[in-house]
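A single chain, nothing else alongside it, follows as structure tokens in the form predicted alone.
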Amino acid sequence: MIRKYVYGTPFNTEAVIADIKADSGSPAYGTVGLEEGFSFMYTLKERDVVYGLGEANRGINKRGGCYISDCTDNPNHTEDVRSLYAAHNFIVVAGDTCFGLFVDYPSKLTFDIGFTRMDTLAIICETGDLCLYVIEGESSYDIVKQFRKIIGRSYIPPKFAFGFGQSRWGYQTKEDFRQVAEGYRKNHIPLDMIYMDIDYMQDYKDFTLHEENFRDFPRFVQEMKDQNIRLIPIIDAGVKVEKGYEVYEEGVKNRYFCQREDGSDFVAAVWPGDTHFPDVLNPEARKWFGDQYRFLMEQGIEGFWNDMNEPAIFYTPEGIKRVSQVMKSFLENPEAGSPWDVKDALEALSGNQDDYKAFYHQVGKERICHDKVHNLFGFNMTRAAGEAFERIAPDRRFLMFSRSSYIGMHRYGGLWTGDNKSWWSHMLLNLKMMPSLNMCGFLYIGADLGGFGANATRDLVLRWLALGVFTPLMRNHAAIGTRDQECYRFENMEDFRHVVGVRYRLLPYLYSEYMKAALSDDLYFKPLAFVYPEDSHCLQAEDQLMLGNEIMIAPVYTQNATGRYVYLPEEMKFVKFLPNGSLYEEILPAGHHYVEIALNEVPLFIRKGKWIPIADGAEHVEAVNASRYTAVGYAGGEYVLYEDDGIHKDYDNPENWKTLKY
């Protein structure tokens, strides 16, 4: 059962698409306060677990932390960081009493979940203009599925997007991309995508190509496709201020950019220098910006990734003035101030809250200050692209994922978890974040495998790839200036060939489970407690996940480890993909086990009574033959395989479903 409570005058975020009438009463759980903004207070019982919040720090159980929904460009994801790139305001409180909350509020919102007081859940924001959805159900899992129903079907990418992708900030010329393609194809390491970071553009201008480096681009796109490799370019949120640049000129002429209070176009510096932000909350401007993707689509591009759309701000002219004043005051009278004032002013240039209060969106006849709807920018930038794809090629699927998001964006694209580091702790964070994102509707998800910032080690990349085998978005991505971490750069590259190859052997199963989750508003990744709610050990399991309906994954995420401890809530078959192409299989009873897993092995566990299809190896998605499979697991049951052309949208065609027997 879902009840909706409306406070003040909420902005329509369009996160919820179901028509739910407002309840005139008060929520059955907690206490709502409206004296100063909005607050929701609830006393947590000792054993209550709190799930949700999508892309947020810490673990699957969010209890004990403080989280602030405030989309932020911060690459330093240390344990004390409270805001990441997204705002996913859905939680489930699970215990003797079980209920879910979705706070539909597009500005800064704090979830204090037993941080200030261990027994208190406090949800706080500055204004009382929001919708609160309270969901009751039989279990946490039931509550999540009810929520998924009211926010709409998750995005479904083309099938090639389930292949492996290589990315790096720093590929600048056709030869750079050819070298990557050759490195994978020559060494027979599977690959389906190479990503194009900001250097493919002319002077970092959206919807342009570098005039020298990417002449005759359609032919180059086709050259890569002839090798079964798709190029996936990045699109940034800021449009460069430059006379003669058509996108800029059009946006200024038609008033499609966000504006200051005085009506002038707001200026913020990002990669190109001074930029304007498209007013993607304005339907006209959103349509215009979305139509710009046509430039690359007409040259053969079939996918994009949206970045810098929190929106990120390096600085503004107003910010420079603020810093200048602080420095001037300090230089004129050093004894009256402190060097810390200058340092703090410089650090506050990027993503300054005052800058987000300085520009506006035009929504209908109303002008709305950006800071009131800040968390919707990334959602609506990606929506602009998704709606454009529907207009331009309505029968085809396109790859689209974003860095910043709000609930609702899951209908238009997936997400990657941003600029992580080559840290073992970030691999574990990647693992823990996956089910929380699924709860909020985001199914096509993944992290930068091997880590984006810092220097990766060979063992970290291998272990992280063995986790990435199971995430729908499987991409190796690294920052300029860091160690090269393409799979063919390391010694004994046959280990990488094998680990990435396991993805393609599992593809019929992984794709089927993704489609089942998307088409039935279900989860692809689940916490163990969702499947085994009566098992108290499963409530504590944060480094093991259920995937689909048949398997459990438990990756190794510790350096120098030769294996790991796992907890099995029931008898399972322990399976390892060995580097010689064979499988190791052992039935393990319920309970605690130490399992050995070498660096070049990929483990999984198959639930009792279930089995999965394993395909032959392939070097790209189109070469995977789902009709030729080996059954692995427990004999005697059936498996329902989903297989379509991976391009079009006839998802409900009964011919896509096949029942396999073992």
Given for the second form:
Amino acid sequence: MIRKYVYGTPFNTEAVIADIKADSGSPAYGTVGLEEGFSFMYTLKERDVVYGLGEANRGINKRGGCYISDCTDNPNHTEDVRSLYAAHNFIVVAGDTCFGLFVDYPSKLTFDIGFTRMDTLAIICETGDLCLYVIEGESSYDIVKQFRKIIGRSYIPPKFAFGFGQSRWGYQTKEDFRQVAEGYRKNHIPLDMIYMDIDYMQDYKDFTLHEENFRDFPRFVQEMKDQNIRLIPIIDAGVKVEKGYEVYEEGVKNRYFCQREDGSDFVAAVWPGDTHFPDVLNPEARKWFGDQYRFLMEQGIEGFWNDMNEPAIFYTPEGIKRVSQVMKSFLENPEAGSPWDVKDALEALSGNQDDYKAFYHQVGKERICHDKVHNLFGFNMTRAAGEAFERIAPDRRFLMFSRSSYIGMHRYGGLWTGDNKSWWSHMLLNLKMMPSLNMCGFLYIGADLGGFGANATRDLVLRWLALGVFTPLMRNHAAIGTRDQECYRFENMEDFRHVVGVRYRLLPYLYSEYMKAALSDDLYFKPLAFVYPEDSHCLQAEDQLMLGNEIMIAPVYTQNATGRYVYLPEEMKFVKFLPNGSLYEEILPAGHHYVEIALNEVPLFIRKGKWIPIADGAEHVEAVNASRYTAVGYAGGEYVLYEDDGIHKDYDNPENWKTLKY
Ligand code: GLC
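What I would like now is the form predicted in complex with alpha-D-glucopyranose, since the data block earlier showed the form predicted alone; can you produce it?
What follows is the whole complex; the chain from before opens it.
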């Protein structure tokens, strides 16, 4: 049962696609306050668990933290950080009373979940213009499934996107890419994609190619495809200000960029220097921006990643003025101020709220200040691409994932969780975010494996890959200036070959479970408590996840550990993929166990009575033969395998489904 309450005059975010009539009463749970903006207060019981918030910091159970939905380009995700790249305002309060809330509000929104007062959930925002959806159901899982039904089907990527991808900021020339391809192919480490970061462009201009380095690009794309590798270029939100650059000229001429109050095009500096932001909330400008992807599609490109779309701002001319004023007054009268004022002003240059208040979107006849709809930019940039793919090649699937997002974007693309660090704690954070993201509709998800910032160690990369084996988006990505972390860079490279190889052996299973989740608005990753609601230990399990309908994952995320503790809510079969290609299998009874897991092993647990198909290895997705498999788990049952050509959208074809017996 879903009830919708409308307060003030909300902006239509298009997060929800079901037509739900507004209720005239007030919510059955909590107290709504409308005196100053909007507030929703609810008294939490001692044992209540709070799920949700998608891409957010901290645990699967969100209690004890304060989270602010305010899409932010901040790569330093320490425990106290409240805003990450995305804004996913859906939570479930689970206890004796169970309900879900979706606060459809595209500006800054605070979820204080037992932070200020341990027993108080407070949801607060500055203006009272929003839609509140209150969802009642039998269980948390049931509430999530109802929510997923009203926000529409999750994005489905092409099958190659379930392969492994290598990325690094810093690959510049064809030779760099060839070296990566060779590093993988020569060493027989599976690979399906190499990502092209900003250096493939000419001066960081969207929809251009570096003139010297990427001459005859279609041929190069084909050269890579001949090795079964797809190139996946990045697209940034800001369009470089440069006379004569076609995208810039067209955007200016047609008024497709976000403007200041006085009608001039808003300027924000990002990688290319000064840029304009395409007004992706304006349908006409969105169509125009989406059409630009055609430039690369026509050269053979089948996938993209959308970046810097919070939108990130390094600084603006107005910001520089603010800093120079602070500096000037300090220099003129040092006694009256402090050098820290200058430092603070400098630090406040990036992602400054004043800048987000200084530009506008044209939505129909209305001009809307960006800060009122800030969290919708990434969503609509990705929608621009998704709608363009639909127009350009309606029967094909394209790879698309974004850094910033709002619920609703899950229909157009997946996401990666932005700039993390090569820290063990960030591997655990990666694990915890996955089910929360699924609750909000995002299924094609993953983190920068091995960590983006900071220097990775061999053991971290291996352990993180052993988690990445299970995340739909499996990509190793690193920042410029950090230690090389491609799989072939480390000693005993065969361990990497083995761990990445497990992904390809599991591919028929993982792909089937992804498609089942996507086609029935279900979860691919679930917290244990969604499957074993009666088991109180499961409510606290923060480092194990259910995946699909058959397995549980429990990766090792601690340095120097040779294994880990794991909780089994029921008897399960513990399976390890051993480096010699064989499997270790042991039935373990319900309860707590310590299991040994070496650095070069990939563990999983099969639920009692279930089994999964495991294919032979392959070096790229198309070479995986799903019809040749070994059944692993408990004999006697059936497994439903999903298989299609991986390119088209023929999802409803009954021939895609095969019932396998063991
Ligand atoms: C941003 C992205 C990162 C990318 C970098 C350079 O920090 O999050 O993935 O490598 O920009 O484009």
